[in-house]
Every structure is written in C-alpha cells, then in structure tokens.
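Here's a solo chain for you in structure tokens, the form predicted alone.
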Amino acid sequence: MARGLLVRSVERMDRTPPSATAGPAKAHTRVLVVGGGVAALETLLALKERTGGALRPTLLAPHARFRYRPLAAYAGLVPDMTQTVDLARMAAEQGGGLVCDRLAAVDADAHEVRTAHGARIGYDALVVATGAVPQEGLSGALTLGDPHDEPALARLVARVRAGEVGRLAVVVPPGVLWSLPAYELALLLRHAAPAGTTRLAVVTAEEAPMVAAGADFGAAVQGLLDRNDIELQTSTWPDAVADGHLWMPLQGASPVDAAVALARPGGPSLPGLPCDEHGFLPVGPDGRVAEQTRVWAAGDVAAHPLKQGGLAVQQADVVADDVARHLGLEPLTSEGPAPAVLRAALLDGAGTLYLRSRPVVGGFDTEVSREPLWWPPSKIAGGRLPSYLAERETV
C-alpha cells in the first residue's frame, strides 16, 4: 500500500491485504468527498440526513483531525474557541470511512481520482471541497489567515496592547469580495489598544465597505468604524509596504508602523477538472462542475464570487441534495436551489453585531441586530457542524 495511506470502511474496498498489495492501493466508493474543512464535513453530514444513512461516503482529507478554528486568525484578540475532531470517527458515524491523503488529480472519464501517495479511488459521485489557497495580499504586509504569519501577527497584537504601534493599516486588496475580516480585525485592534496610542485605518479597493453584501450591510459596518474612530480609505489599492510606508500608486506614500492585509483567495487548479483563470472550479446552480456529470464542488474551491463560511454551508446542502438525486436516493423536483442568504457575525471588541442579508429584486433585504439572528449563534452560521461539535466530546 502507498506510504502514508489510511483507508477505513471504504465501500467495496479491494479486499487484498495491504501487505500483499504490489501496486498503488485501489478502492471504489459511491460518494467520495474531498477536503478536510467546513464545506467537506457539512457535505458528509448533509448526505447522511438526505439519504437516511443509505450511503457510505468516503472522506479524502489531508489530515486525520479537523480543527474548527474560525477565530484563530485573530491571534489572541478573542478567546480561543478551537475544537478538534477525529475525522475517522466522524466519517464512521456517517456510515463511511476516511482516506488520509491529498487529492492529486481527477480522471473524470474513468470516474477515478489519484492521491498524492499514488492510491486510486473510483467513485460514482465526487464532491470536491478542498477550499481556496491563501495567497499574499500585499507585499511587505502580514497576511491575515495565513498560518505562517500567525506568530508575527500575535507579536504585533502584543505591541498594540502595549501601546507601541502608532499607525496601523488593514488592507483589502483587489479581488477580495468578502472583506468583513478586515473590518473585524480593525475593530478588535481598536478595542485592544490603549486610548490614544494607535491610529487605525482600513484601506480597501472596494467602493464602499462590504459593497458585495449590499448598502445596508455596508452602512452598519461604516457606523462601527465611525464610532470607533477608524479611518476608511475606499477605492485604494497599495502596491507594497516598505521602509515604514504604505506605497500607493496615485496617493503617494503614507507612514505606517505595520500593515495587515487579507489574503487573496487562489484556486488549486486541479488536474483533470475544468477551472477558471484563477484556478477555481466553475459550477452550476446545483453545484455540479461544468461539463461534468459526476463531479460537484462546494465551498471556496468553487468559482463563487464570495468566499464565506456560511455560504459554503449552504452550498454543501445544495450539493448533497443533487448528489442524492443523481444516485436515485431523493426524488427529482422542479424547484431549483433557494437563493443563498448571507449571514455574518462581526466581533467589534465590545460584543457581536449580527447581519443577515437576503437577495431581493433590485437589491438586498438586510437585518442588523445585537441579538442572534440564527441559532446556535456560531461564527460560521447555519449547517449541522456546530450542533455536531456541541453534542460530542472533542479530542
């Protein structure tokens, strides 16, 4: 068997003992879900609910454990709510199994994937939920959400708490539509800094805050910035941070002591599947990958413009529905997927602002509240994963 490959409870698994396998491991599963994050696990949970446990889905994930850590990027600005789950146990509870490996390529004609360790797994339905690849947001700045920059961000937060940072910029680069983490980080830093010590600014390529979520959504964010004396520069995209300055092509250079930028999401450009110019998988309203009959995508790997956890949860639901119909386990309906509802919980240091935005003709219907607008009021709204984590002991 290929080195590092862990296979458990795969439906119709090749029964040759691992020690006697001469070539790459072979297996077959009706449904193969690829990924180890929220979208993949939500798909697993939704499939069991939709099919009453009739499926035995296989999870192909790069790690044996899942860490639910939606607030980890904020480097101690908020309490650490990380929870960890054994993926083999979780997959078994859904009636399936785990292959601990990475996806290397897809052979859609043969209905087969190849893993990084050389294993081949056949499928009747393939769900790709591998997420996006975080890329540097701005040269010279720390990248929010990049695990490699988390220690440096923690040191910056400590300096802010000590009143040692005079000017700090949080940057939303072009191409990033889900910009809420930038405003959230700026508000949390304002709350952490001693009074009168740190001048904070959000510098964004957007025309207005959270423009992709509607004017009312953005107005609520703008109000928080104003009340917390955080400067906002819109329609601005710096070139780099260097020599103590934020360099901008038209406005010139502004002095800064530090800068943090949101990551630019990049697609994985998976061999064997169609992708757009950024490496994401183009999908239809049902989540099915373009030109494919047995392949779906959910979450940030799909070519949806907004990359956001709550939307990924809803996409997983849509995909699970369509996979079940494809396999004849759920009746066909004439109704298409319901429009996605954007839900966000924005931490401002003093509490949480809940925002919900529904698309309507001509714009958005937006609700803003200090009281939860969904339950449980988790950071990633909706889905089954928060309840799953709450009901089980973490390991």
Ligand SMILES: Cc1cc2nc3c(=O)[nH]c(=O)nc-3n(C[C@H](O)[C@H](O)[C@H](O)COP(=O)(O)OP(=O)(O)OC[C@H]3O[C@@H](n4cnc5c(N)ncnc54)[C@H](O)[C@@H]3O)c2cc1C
Contents of the next structure:
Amino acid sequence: MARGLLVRSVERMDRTPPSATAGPAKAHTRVLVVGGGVAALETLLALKERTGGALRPTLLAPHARFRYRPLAAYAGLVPDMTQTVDLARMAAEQGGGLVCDRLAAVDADAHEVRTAHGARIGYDALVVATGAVPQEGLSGALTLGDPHDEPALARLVARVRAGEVGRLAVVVPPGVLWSLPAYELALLLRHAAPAGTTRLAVVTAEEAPMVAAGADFGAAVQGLLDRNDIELQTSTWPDAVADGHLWMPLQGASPVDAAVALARPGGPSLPGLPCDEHGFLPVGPDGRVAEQTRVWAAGDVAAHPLKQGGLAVQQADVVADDVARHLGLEPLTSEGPAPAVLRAALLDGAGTLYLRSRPVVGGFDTEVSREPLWWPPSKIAGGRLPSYLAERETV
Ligand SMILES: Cc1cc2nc3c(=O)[nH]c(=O)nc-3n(C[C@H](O)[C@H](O)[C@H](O)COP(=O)(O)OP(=O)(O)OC[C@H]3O[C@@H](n4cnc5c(N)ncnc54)[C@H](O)[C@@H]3O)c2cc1C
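Alright, leaving the form predicted alone aside, put up the form predicted together with this ligand.
So here's everything in the complex, that chain up top.
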C-alpha cells in the first residue's frame, strides 16, 4: 500500500516485447530525452552508465543551462546556492547533443516529435521529462513554487524580518502529497521573524503532516512545529484569502495578514500522448507510457502521486534501465524496479534534519538524523546527478 503512493502502476496496453522491436542498439539509434530538469539530466547520466556510452542521446530542452535551485523558492530565507550546468556540454559528455527548443506534440505512429519552432525529430526511444506546471494553490495567496511569485515572496520575507507581519498562514492545498516545502517555509519564517512578532500557522488538507511519507516522518515534522511554536490545522482547506481573512467552508473566517500556499502541480497534457484527468502521463512500473511502445516518462510529468525531485531521479534510473533493455543493450531480467526511497533534507532555520523513508509491508521504515543519511547531502538526493553537480561545483 505504501509503495502505491510512491509509484502508481497502470496496465500497459499494446506493449510489444522488446526483442520484437529492438536489436542491439547502434550509434545511430535515436534516443530523445525531453526536458531540462533533474529527471532529464539523470536519464542522460543513467543511460550512459547503463549502455557504456553506446548511445548518442539528443536532449531537447527549452534553455541552454540547467539551473539547480532547490532553495531559490525560499526567497532569501536561506542562501540560494544556485548551480548551473551547460546543457550542450553535458549532453556532449554523454555522447549526445542538445536541441534548444520545446516539445509541442508527439506523433507516436511516425515515431517523431514536433517542436515549438516547427522542427521534426524522429526517435526510436522517447523519454519525456518535462515536469509539472505550477498552479495557484489558493486564491489570493502567494504561490510557493511558482517562480513568478518569488519577488512578492521576497517582499513578504522582508516584512516578516522587519516584524511587520502579525499573522501568517502557510497552506497545503488538497492533492499535494509532497507538502514538505510548506513546513520548511514555516520553520524558516519562524527563524526570520523577530521574537514575538509573527504568529505562524500551517493549514493543511492532510490528516497529519507529510502523511504520504509515513507516521514517523510526520511525527518528526510535527515535533519541529511544536518546538517552534507553529500552529497546525489539519484536514482543513481554505477557499480563499481575502479581506485579511482565510475563508474556510466549515470553520469560517480566520484573520491573517498574509498567506502563502504551496503550488498544486498540474499536468501539461502533451498533444499526441495519453494523459490522466490532471494532464499527467500514465506510466507502468518501468516508466513506459500507457499505450506506447517507445515512449517513457520520468519525474513530475508522470502520473506518480508524489512529486519530488529525489523520486524523479529514481524514476529516471528505472526508465534508463528499461530503455536500455528495449534497445537490446542489457539482457532482460525478471527483476522489477527497486522500491523508491523518500529522502528529505529539511531546513528548519537551526540546521538540517535528514529524513529517509523506505516503504515496507504495511508502512514505512523511517530514519531521522541531524547527520547526513546520504552523500552528497543534497536537497534533491539519489541517483547520479547530485554527485555530478558536486564534482563540478558550477555556480
Ligand atoms: C518549493 C519547492 C521545494 C522543493 N524542494 C524539494 C527538495 O528539497 N527535494 C526534492 O527532492 N524535491 C523538492 N521539490 C520538488 C522538485 O523540485 C521536483 O519534484 C523536481 O524538480 C521534478 O523534476 P522534473 O525534472 O520532473 O521537473 P522539473 O524540475 O520541473 O524540470 C522540467 C524541465 O522540463 C522543461 N520543459 C517543460 N516543458 C517542456 C517542453 N514542452 N519541452 C521541453 N522541455 C520542457 C522545463 O523547462 C524544465 O527544464 C520542491 C518543489 C517545490 C515547489
């Protein structure tokens, strides 16, 4: 049951056995990876490792540089530490190349994609890793995770630091299972506010904090809230913030000076590919998109219920494995993908709390520590990308 929260399985239809579609891959086998985020980059790194550099993958991304900015959303509450990677160089290191453009549509019958600039790119294997689209979390509130709201959030943080905000609510809307950034923001704001100036509350639709990661994980988060005098309201979802109040259907209005809501992830509904009711790509346990023989999806664009960078990286590894098998580069084994592990480095203003949850029968096995539980101890953890970034130290 726990595993079902991490990776959703769907029946794969029309799946042709790999041996029937693919012989040993040659250098001209066309592997197209779409996206310029953590899932796409991890796919490139994993493909090279799995195939010994036998492929020449093309990366299709809308920008020339990857900006690793897991702390930028917190608008100056912690040092940004943005790292950047030249995507053309990275793709070349993996034996491939970069096309700077956007995916506009997929023609699965012709095995080609159309780009926003009108180019057509053929593929033998297509990996879609275009992420989710951040949507407003609460009408009238700032949206945490929407880059457009970062300047306004920075202004709010400045007011909190100046002791000008009396009541502030951080809201987790329904349907957001990776809610940790909301708790992290509340804890960071607590440390930014002069003593006694700001009453902080997290208002969440969850039954308990981080319920998707298990009871022990949630208890650790709850303990931090208690110690930092942050009020918690669970199973509550406001309709809007307006006229200095949070408006809640059952509880009525509650006064606030400001509210920040976590973004709700939306699916991109890519033309030419199937999607679920929210626009995400339905995938099987091996990351293959439903009804498709040559298309995979990894990261937030896939219809996995939990949207998290560390999981995106693990999904990319699973996809790279299956793509390699599909292309005849590895013997087929009966082993399925390894269960996903949730890793979180939670900044609470005083330091970092490391949490790791592994799904086990009936729940999760959770470790909580002030010492790193993985290395390098990055915010987005797992796979090869954190080590790749740490080795380069690009700024
Ligand atoms: C405030 C906040 C804090 C977070 N903190 C953490 C954390 O501490 N740890 C953690 O593990 N996760 C964290 N997450 C979640 C994490 O950021 C995401 O799960 C992760 O970025 C998903 O990676 P992705 O590669 O699937 O998508 P993205 O990182 O969104 O990358 C998608 C890429 O695809 C590109 N793209 C989009 N459309 C197209 C197109 N049509 N054609 C080509 N390319 C396209 C985009 O430009 C982008 O480069 C946080 C999220 C938020 C909102």
